[in-house]
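So this first bit is one chain, no partners, the form predicted on its own, shown in structure tokens.
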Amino acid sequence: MKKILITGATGQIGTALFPALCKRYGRGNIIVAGHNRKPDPGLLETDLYVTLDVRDRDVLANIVKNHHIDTIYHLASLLSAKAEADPQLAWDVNVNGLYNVLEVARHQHCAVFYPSSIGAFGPTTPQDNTPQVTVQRPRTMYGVSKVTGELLCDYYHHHYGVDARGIRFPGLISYEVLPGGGTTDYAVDIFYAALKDKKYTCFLAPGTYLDMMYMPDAVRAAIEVMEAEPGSLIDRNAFNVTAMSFAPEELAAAIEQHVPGFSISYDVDPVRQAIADSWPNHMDDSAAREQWGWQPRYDLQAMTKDMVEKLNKKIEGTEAEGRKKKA
């Protein structure tokens, strides 16, 4: 029986896989770990939760020695927006932690799950088809680190047979977390501004197409990568999966044939415009698919759906919870 610990539990990613690893491996199988972000109040209740800044190694490497961790699913890190920012602190804390998880790793005999992005491409990449293996200059430092992070992946891999294995997210839409300062944020935002306010002021220009992905997807995916027959696995590292690809009118578009009468305007920001012109339009991902059998079930159409119903159904109970509060 796997002992699982995922760094990071409460960002955007780790809220939906803690749940669906629960169901696969069994609840008390996994260990979550955060540090910036407020835990959900049910995990503060158990003792499945615990603190960890992973740049301390001796700290992260006495959680997986106590709880017997064999597979570390390390999604802590920050994202491109606040990366760029703060470039200093993204370094420290997406190479350096990603460095202390591997070495822990190395020395407790531990699988790893490193999720990379399509931030690890460049404007000198190709940008339509996306290869795997392609040329990776990106000039951001979010970008920096996630290369970074493949290559140390690779090497733990090649020079210690760490199992250490990931896929390049796209941008990530879901309804269980705000998204936390990513430059595909906003295929999240405009969701929630569609259903208070009927429109959504876009800081990415018409025209930006983005590789995306709907969380459940995600989720499977980095799951899916983890329990491969190693035997299959070429890249092993770093694979490019991809579900659709759309600009904001696109994206506009789906959830008009949900919310009647909502509008998208642009206000257009520089910074984060500039990163997502060097990312890809669209990612290759047959790697995946021929080496993990990787099969993406949600298109723009379904996923805009589901996002409609389920954001619909959240923010319902949070205002019914409010009023009880007040009442």
Given for the second form:
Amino acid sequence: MKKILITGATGQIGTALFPALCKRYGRGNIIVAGHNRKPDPGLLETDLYVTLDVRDRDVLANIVKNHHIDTIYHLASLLSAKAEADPQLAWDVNVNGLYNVLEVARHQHCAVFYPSSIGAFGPTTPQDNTPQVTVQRPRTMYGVSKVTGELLCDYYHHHYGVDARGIRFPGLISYEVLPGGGTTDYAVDIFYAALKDKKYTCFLAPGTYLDMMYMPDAVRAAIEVMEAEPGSLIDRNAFNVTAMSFAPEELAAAIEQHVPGFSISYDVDPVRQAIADSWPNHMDDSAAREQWGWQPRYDLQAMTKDMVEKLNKKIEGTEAEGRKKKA
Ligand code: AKB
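Next up, the form predicted together with ligand AKB, please; the one we just looked at was the form predicted on its own.
Complete assembly follows, chain above in first position.
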């Protein structure tokens, strides 16, 4: 039986991963750890939620020991734009936090899931059909921390036998919780703006192609790679995975089909634009497809339709809740 700890569990991925892991392994077997963001009130009331700053190795080691954890989904991390605003903090959380997780995993025999990113690539990486194994010379602290993380996970696997596995996530689109501090966040913000105001001002320029994925696919990818036959994994710590690649104007056109009259304008943020320009347009994820059967289910059209439906329901629910409180 698996006993799983999710670090950074109150973030964009963790919030969606938690129910999926509960469904698969049983709610009582998933411990969620958060630090900065407030968790769902339902979680706070249970003993499934623990407070954890991943930089504190002793606290982490005690949680793993006391809850008999055998698998850690290590999601605690600063995203790209936030990391550029505070590179020292980004190194501390993203690299030292992971180092602590791997050390605890080494001593307490845990498997580790590590989310790398398209941010692990840089301006000298081939931008189209970016290969699985290629040049990785990122110029952002986020990218430096992600490449370091990939190498650390490999090291702990080769030298200590830690079952560390990971994927390079593209931009992730979801309706549960906002991402916060990323370069690909526009692809989430745009849906909220479309449903609220029928217009959106994008901080990336038209023509900026980036890999993207809808959260249900991302959650499935994280679970599938951890369940894959270990013998089939060659690139175990940093699989390219993608589901679609689009530029802002193409996403806007897809949304307009569901929100007539929606329009996009641009006010480019030079920091985030430079980050996006250094990332791939579209990755080759054939290694993940061949080695553990990766297959996305949502393309741009399917994702947009589902996002609009789910976000509409969420907004209606929030408004109804607000009216109830007032009455
Ligand atoms: C970010 O934009 O920083 C993240 C990522 C692609 O890693 N969403």
